[in-house]
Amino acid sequence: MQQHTRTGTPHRAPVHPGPARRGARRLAGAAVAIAATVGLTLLGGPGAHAADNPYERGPAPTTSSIEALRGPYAVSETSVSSLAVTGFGGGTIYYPTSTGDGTFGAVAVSPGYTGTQSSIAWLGPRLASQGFVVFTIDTLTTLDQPDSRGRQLLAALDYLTERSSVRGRIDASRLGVMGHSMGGGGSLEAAKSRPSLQAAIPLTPWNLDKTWPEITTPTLIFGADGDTIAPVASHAEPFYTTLPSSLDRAYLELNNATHFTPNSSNTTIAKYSISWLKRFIDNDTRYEQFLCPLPRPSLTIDEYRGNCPHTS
């Protein structure tokens, strides 16, 4: 939350300025009025441009350009051979095509346990085209742990900075994790690991640990009503739970799922997905109002808890 401090000028004696000095206050008056103008425009207020916050990508959204299969920016790809990296198994680069807007935010998916990158590949190009790279990721072994997903995320963030083909579209101080069942466990590891990270979406996550205090990135997290493999009560729940209060955090129960759902193309999961990221990886404010009030129960949103307003 925004700190406001009140200031005073000392008191002083009236003074009764002659003609000369009515008018220079006049003058500066006016070049006052004008500087605050000007200082309103730039705060957002009448006038505000996007570039306000030069970390907005594409146009004012609404609700059906964000349940849209595709948003606005079109996406190439590019695929990187397990042969190429390491630490982690190589996966699929989506990117906006578009370089006109300079540099976008970046994010690493892993997939769940036994799952790969195809089981998670819906979310490539959906988050592309809004205005993101994303990094669909392969790991080293399909029964790879949380722990190990972690790193290997992070790992793939790195590669995809540092090394890969798209780099100079990558703005690197703006970066994000996802993943499925382990790699949403992997995703908290992730986070608890590079403090740096600016957004975290576990979806269904399974993890042995079940609390999570020291995460200070903000995280959205997904659990599935009908999840028999990660039960919400054993699993979503307690992680989010367990996130400091002060945190930005959500967690949102997807009404009539599974523990699989996220494997397949998803509304609902796309919508607050890319609102999140929107929010926290981009600084756009634009997003608050899917996000704030919290969204209530629904066709397919069983639960949403959070806090708003948000202070990031």
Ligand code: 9J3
Contents of the next structure:
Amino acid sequence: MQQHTRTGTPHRAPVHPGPARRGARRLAGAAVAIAATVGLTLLGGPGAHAADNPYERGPAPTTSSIEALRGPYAVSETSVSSLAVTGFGGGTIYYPTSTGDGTFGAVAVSPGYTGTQSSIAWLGPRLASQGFVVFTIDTLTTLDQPDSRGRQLLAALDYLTERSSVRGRIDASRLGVMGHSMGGGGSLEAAKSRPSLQAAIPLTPWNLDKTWPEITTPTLIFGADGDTIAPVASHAEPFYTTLPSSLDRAYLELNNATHFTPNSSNTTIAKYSISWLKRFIDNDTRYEQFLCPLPRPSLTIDEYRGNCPHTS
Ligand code: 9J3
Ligand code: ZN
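Okay, that's the form predicted alone, but what's the structure of the form predicted in complex with the named molecule?
In what comes next, the whole complex appears, and the chain from above leads the way.
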């Protein structure tokens, strides 16, 4: 499929005249429209899945659509001042501009130790353009520890769904958390304390707590093979292996990567994060193809572990 532009009618993929329909060009415009409508109806065209899954948003995904720098939705953003909120440090909300597709799931993202929202800002438009409301936050202080970052992620989600200017665009039952380093450790803390979360994605996470059997939220952990600050052997790997074996969980170790790889635009992080958020926040099984069978090692994936098929 072509790379989507940021404008237009995102819910419908462009209909190209295929070989079987080329002869229709000779017909009157009205006849063409009727033929196209009948054809789409018989094939179960755009919108046919909406009744099956009320949370499905956007066109059917392809490898190129989830690797692209932007997805099908045009994105707007609004800044949230630290002075206007309590329990976290403000941030930036990225959201699909159009209200024509109904409500969206939402994700809060925390930076790591000494970092600010700018260090994870690339995830805002990258994920929102696929059909999520994304809140990249600042923390109360840049030195806050993972337990505090976990509480701040939840305060940010509460602000987002209860008080923010985009609260009407969000389905408050479909929420997730992400974070880098101590923010990734914070995303584990958030999922542990709020089991209603639908997805968690720690990025090169750091935490002194090495065991996470309490988590019931589907969790995708990214590690980096060259991480010397949160080495995978003492952070990402034990976090993954101590998640319940019955849980939908995955561990993706980035190849040729460092602790700070999640601080720049990264296609491997984006494509599997999009797939995980779509699969577990939107229940969108169209994305299962990118997660199962388990991705193979590649130039960018050192190792991938997880369960297939998914159970939730
Ligand atoms: O958020 C992080 O980058 C955590 C790694 C770290 O600096 O830990 C040392 C206390
Ligand atoms: Zn523990």
